[in-house]
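Okay, so here's just one chain, in structure tokens, the form predicted on its own.
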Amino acid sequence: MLTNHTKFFGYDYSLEQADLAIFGAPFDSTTSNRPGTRFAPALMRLDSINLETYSPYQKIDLTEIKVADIGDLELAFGNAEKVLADIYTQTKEILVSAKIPIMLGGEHLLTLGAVRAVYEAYPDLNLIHLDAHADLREEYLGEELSHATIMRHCCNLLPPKTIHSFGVRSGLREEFEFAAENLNFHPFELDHMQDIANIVRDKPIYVTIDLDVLDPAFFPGTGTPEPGGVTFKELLDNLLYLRNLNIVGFDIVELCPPEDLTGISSAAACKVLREMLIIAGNAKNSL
């Protein structure tokens, strides 16, 4: 169930109108260090207000997307296995659509949900990943759930060398040593995302953000900061490579608000998904 909600950047779009359909993911039941994830999406909703729809990177207005805003999802804190279903079924009720699914988390651990519906849509689906951690535990405190296992599941699901993680700075010895086997692996910077954009420019890509590929001092609202993160700017300057790619689908995830009174991670969180949704929407309609 969908609940109501103020729309992202006053988006009045219906779903049939859309080309891109954004639903938030408010969870964070196995976040292991400091929570608040679920308030992120409702708080961008708030902030998308006061930023210009208007890039000046890419010089589009997102006045020229059509964005369809269906709201957060009710989910069931506490059962992940539920949660996770409930954003596969919302995820294949959006392909089926014919339009990109956007996921607002939330913690990490919701992109399986995504990843499993888009992955059965595209089974030759690569997935690009920027994140600070490795998330390749098998488990996590007992847990097979978790944030902290997140990309294992993934790398159960899809074939070796079609994951591409960049900007990941902490993990266990074993983590490295898998990434650098089974994962197109870039750790600590985001350089060679160019070149991957030209490897996979005929595949379907789906994009997972972990803010917290961000250094905490740009962006100190996640609940598990890592320092020695990447600028905005350069972020940004990567996800540009990222343009005419055939984007099926996307999430931006680990916004804490309650990490960061002063709103400029939400800010920069906003700012992300603005370029995101030109990048999709673009290549989507260039198609």
Second form
Number of protein chains: 6
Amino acid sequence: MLTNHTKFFGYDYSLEQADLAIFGAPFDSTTSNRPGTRFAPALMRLDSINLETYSPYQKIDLTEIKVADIGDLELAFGNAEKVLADIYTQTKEILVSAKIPIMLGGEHLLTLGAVRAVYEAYPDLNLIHLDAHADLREEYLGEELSHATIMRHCCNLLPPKTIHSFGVRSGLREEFEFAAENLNFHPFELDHMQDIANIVRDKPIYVTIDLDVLDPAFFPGTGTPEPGGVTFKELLDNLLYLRNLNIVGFDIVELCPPEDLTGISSAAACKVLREMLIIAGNAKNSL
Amino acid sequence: MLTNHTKFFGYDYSLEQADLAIFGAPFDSTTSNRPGTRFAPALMRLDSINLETYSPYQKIDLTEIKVADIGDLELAFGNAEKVLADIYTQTKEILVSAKIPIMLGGEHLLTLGAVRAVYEAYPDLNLIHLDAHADLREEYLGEELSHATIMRHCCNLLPPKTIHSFGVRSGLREEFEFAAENLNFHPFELDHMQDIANIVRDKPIYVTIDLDVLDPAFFPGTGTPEPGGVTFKELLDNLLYLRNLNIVGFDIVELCPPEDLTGISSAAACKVLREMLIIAGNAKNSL
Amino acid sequence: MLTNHTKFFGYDYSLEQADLAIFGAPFDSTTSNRPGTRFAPALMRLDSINLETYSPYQKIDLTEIKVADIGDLELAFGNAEKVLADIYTQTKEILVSAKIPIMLGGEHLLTLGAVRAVYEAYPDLNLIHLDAHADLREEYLGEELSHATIMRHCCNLLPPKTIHSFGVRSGLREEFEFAAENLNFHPFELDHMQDIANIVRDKPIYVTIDLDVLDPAFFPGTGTPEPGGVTFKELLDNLLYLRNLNIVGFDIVELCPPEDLTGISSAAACKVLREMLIIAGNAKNSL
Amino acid sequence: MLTNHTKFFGYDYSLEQADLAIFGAPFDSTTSNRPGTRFAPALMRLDSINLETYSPYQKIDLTEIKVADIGDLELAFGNAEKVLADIYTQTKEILVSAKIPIMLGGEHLLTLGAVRAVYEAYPDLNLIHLDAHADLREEYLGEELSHATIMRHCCNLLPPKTIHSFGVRSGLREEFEFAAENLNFHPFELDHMQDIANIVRDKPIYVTIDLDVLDPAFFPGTGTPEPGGVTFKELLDNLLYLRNLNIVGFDIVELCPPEDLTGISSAAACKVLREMLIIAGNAKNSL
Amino acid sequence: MLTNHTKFFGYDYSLEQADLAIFGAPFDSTTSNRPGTRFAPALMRLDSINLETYSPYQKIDLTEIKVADIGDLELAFGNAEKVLADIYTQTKEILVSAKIPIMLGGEHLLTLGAVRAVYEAYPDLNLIHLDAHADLREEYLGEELSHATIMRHCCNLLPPKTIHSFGVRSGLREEFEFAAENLNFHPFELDHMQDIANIVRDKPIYVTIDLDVLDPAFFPGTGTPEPGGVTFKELLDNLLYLRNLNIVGFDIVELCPPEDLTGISSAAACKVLREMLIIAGNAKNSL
Amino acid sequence: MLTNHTKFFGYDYSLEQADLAIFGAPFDSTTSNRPGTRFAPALMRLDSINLETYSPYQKIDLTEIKVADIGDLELAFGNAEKVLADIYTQTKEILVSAKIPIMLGGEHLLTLGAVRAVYEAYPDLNLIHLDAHADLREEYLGEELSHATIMRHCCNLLPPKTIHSFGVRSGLREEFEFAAENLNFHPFELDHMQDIANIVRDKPIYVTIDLDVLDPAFFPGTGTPEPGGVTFKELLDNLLYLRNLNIVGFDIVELCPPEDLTGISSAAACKVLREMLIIAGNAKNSL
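May I ask for the structure of the form predicted together with another copy of the chain now, the form predicted on its own having been displayed?
What follows is the whole complex; the chain from before opens it.
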């Protein structure tokens, strides 16, 4: 039998047939420390084939969720504004088709392009943000568009206190102070996820998962390791609180394959993707 | 002084002098993802020399336990049934000498050869199984003999509910349902180990430890990483509940050295081996 | 623009449209030393995208050659005879369509399946064989089907002296003696390639390239490193002597990606593939 | 703008201007297992630049603490006694200037040189010791000066029960017995740190942190991995109990960069350094 | 003795005291394949300390040449034009001081900034260019400023046939044709270096060495491996033909440390730097 | 069948039965750059099993040569003089039994211990020395016993011009000058090996092979990479000129396994060992 393992989890739906649409965004030009997140979508495709499609946590199989893998965007290295525009356009196109857009980074800056499109479609959008870093700088090395400024741009876009931020353990003093004032800010841990899930139950939700929220023991595949993060079980348990929310889009970013030769980071990313696909797809089905 | 670090922990007993007998089983031909467990016995021999022989957990030194390292089986790559027969024969030979057989894999399929011999010797055998994967498929890619089917073969061999399975977090829906019906099945965690140890206190016990029951943070040296596993301390603490059981054999399988360049997985495997040797050897001494 | 880099060199021809057809054969169960060649087709697909399609050596561009990438065979680990049958069937199917079959291993044993089909189609077939190892054993660890016996099987299949073997620098004394007697045997170097090319000019030719013919400095991505091999330039220069031959099929085998984290071996494999595609495709065009 | 990232955290104070003085001690000649700690100071300098200077745990920024990075000692490989003398001299020089000496190893043996100088200056010194290994042997392979004997030398130097040892999980039976008798010995965990901190509140304290007290999942960058250690969060939380103590010197030793290609161990070492600098520097400021 | 190995080869000259001035340019944002050349200057500084300062090839010691290491430029990721301006300014500043500017990349695009400044100072400048890639595209993925277009920009800047290009073995057909017409083009080998050296003997020369001109066997530390390159000896022997030329500046680019864990590529880069410093410095001395 | 691959090439002769005796010397305490040669003997034992015992170059099989693998010396880290004494004693013991001593390092300093014993037994001894480094310093970082001084010690021991040195391409100016005066010095290449072999035909010969004489492309497994060395073929071809010489001992040193994850360096070391065993053993047989 001939096969090409060229789509996530072996999915073979067209965009029309699917409820959710995944696209890869292989871009890392503003990464300031160790680059390489551009390789994440390709590696995750290969590794997703080795993951069981059944989630024993949710007792649901991926085959019950209709997902289209529509491929990777071809993004110009070194031109951040143009790249954000491409992502905005792609996300918008998926939303117009009434599908849930799912972006796999690439670096965290890319989230801005997706959020711009999703916020346009859902003016009462709330953002759930998991991350080791505040990403709230106004500029970084003189550049306004950077992985270190992405959440500041989101703050400028969305109304106050509609961003719920979890797990942050690194930033300037100014970022922590800004976060306390302008965000629903829950640093260091994911503890309050269940509470927040209850509060935003009737809102459209976009989830952005910077995988470095995990401790580097569980996720060494990052260019910016920040010891003191959450365990994989803590991440998984808290994501499950998002079941039954109205998730209108999500992204998983910052897997940096060259940093982790063992493959455990890519396996973690794929498992988070599997669970999130089931969470988002199942909620959509039951609406 | 001349030395060859060629036996586990520097042991130099013959089979006759020993109470326990270790043999290596370097075979991984049915491994479907990343192969390499064939290299585990050789690496563990080298690394065992760097581990203290004293267990501060049990306050016993390995020198108080008589172990023979009888070497590695020479196994034909690509011929699973013949390999299982070789392992059956070797295990039987050790049992006939009234020693406790200890197999170091290699892949998990090999356990079947050992269990066949041990069950023959102990008809009221109970199996304690630690693993990330259910391994309960009926066939895998058209082959019945596979690392993915090993526990199903054991189920066919032993009476119902004599297999006590811990830590499983990956499998088909069918496997989870089969397990719930036919095994003493304790997925995700090791929590019920102490209870089960009490229940099987008067039975002969074979323990099979697929090291991927550990979270890949603690055990990256695996070809099939499954995030969400137990910590090394949890594994160790729960193994200690097996003290005073009548352990008639055990195996430690699925260490895949090429996946872990840091050596922490091999160190974990050696420490599990040290503690299990003391648990099994000390219990035998006190019988 | 959306893209999936899922076909060699970005090719998008169907089998019908093409003159040459590539298939991957991800299998390494009989590998006796370090396994991992199963990962070669997937890695080469990704890396082929980074290679220019233009050959400055031949002054021809890959876009002038019509190639179909028909995907990978799904091969059962641990069942060599069945795997050879699958490869035979696939190769035959390509030949029946009057295309040139190109197999990317995987281990060298797989060549046997392809040669069986090609020889059936071309009874006056000659074989050009580049390799570090004689591969002429009658059995290996008790198994007749093994990467170490593949050329012996070919010798049994084809008439004497129709196999032209280059670069061999490792084997038993018996293999070297057998080779001298039964093959056109040119060990250590590729020096006589031009002469042989002249001799077989009017024969159908199958070329099997075990990439470990290269010195491990130029090709560290092998499980069986044999220092003392040829340089990449020597390989390339000698392959160019095969231009204008009637090449009716070829394979490139034994790239073992886990052994080479730098990617230089995969780059070498892709460049050999590019040049061979042009050599074989161009000759076919001019027939 | 031109820059050379050649000082820890970008600090640019002279010894005179500073309250604390860091020096590197790149030496690992007595390491018995895998060497390489000699490379730790250079790597930590580079990686410290990638760490935020603000501690969200203590809400203090490194810029509020005056630290001089005075460079690395040039130490003769293979001459342990001379090396200890060099470290003694350097430490003494810093103490004479009324600064807090901070040594970055290198192997743990080096601590002896520093403790000799600090004890001379503070006769009522107490030692807080975090480590996976007891390091209490009298000799190792016939040598008295070894990383395996360092704490025994400290015991011989200081009065009984002035050494408070945490986290030890490896050693000879004799070492565990000696420790129970002669040290304030808290093996396996860091649980009693807060109690001890209260007890020694009015004493001058030297802290020696062998980073292998961390579980190798969190700190794979060690030549002597000992599974079963503490998590990074546990380490961090317990170090924070040392705030307000009179810390007169500390060292961080045994980071072995070649063992950890991911950089998470170096990141852990840098974060421990940041927090300890703030703890020690802030306490000094408030005295 | 305290030391910080923070300058190339341990040099400690100020810009004023020196004849040559080195600066690092850690930038790789337009790299299309595997990024990481940003880490080259820092690694080369460390590794240069392990290289003897004496060249047995030239029988001259580096201590006879006055070199200032003025540090690294802090370059904004993701803004190529601004980065080129920074490099232009830095190079100009060195030229104005009548020193020879030496840039260590970073990616090859950076050469453009340096050449702009040098050409301004020396209108009859000739360029000697060693490279695996033609780098003569007009744009790449829609961007005009890219590592793939750098030589085209140089061609636009300098008069025809003043660029002497060696070793190119990869490019589009159009690039090879453009090169043949507009450059002194010597692809594949370095053979004609001596002839060219004679021809340009009375011209000011800028040398740009893209280290991937070396075969990846000798230089695996590249993100764009191109098998079929020259050996290290061939490179060294041909560089020696540049002795006594009037070298007014040079750069060494494209070392990508993350691709080569063995350090042999960095060692090669440092040795090329040592020989070029002696070649350029000695010629200047004798003018 | 049970087996322990614990002796070189599977040899099982006792010292009494053998003509040649191998011992390992795992010591690297004076290594100034990257340590790790201590791991070479253990790795070479494992890898020697994967090498064919037949040399197609000499048309002789290792089974025709009687070799005893007597194990590894247990050497105290950090005490060079004591270690040299242990090696002297061991070498002497082998010589007294009328066997040929073969030492596998470890670092090059160890050669001094062996040469002291061999020179005592053969006062007209000549030394053939292959190396990238002159190793002729009088002291290094204040220590007289160092890998960087070993050949100077040999010069002090043996009469002038009895040391024939090949391949050196790194050293101080003073070392090159000293070598030219006091040694038979053939730097950079191995060209004159055949001539020298003729000259010393009637002398007892000790051969010391520092494997870094190879270019790091062919031998990346070194802590001191020196680009510009010889190819593996050049090394092999020139060693074959030593056939029929009266070789009374040899060593192979400086393989540093942690530097080379691909295993090609260990394969090179094993192949050099195989050929040298045949050269030395066969010559002895024919005497």
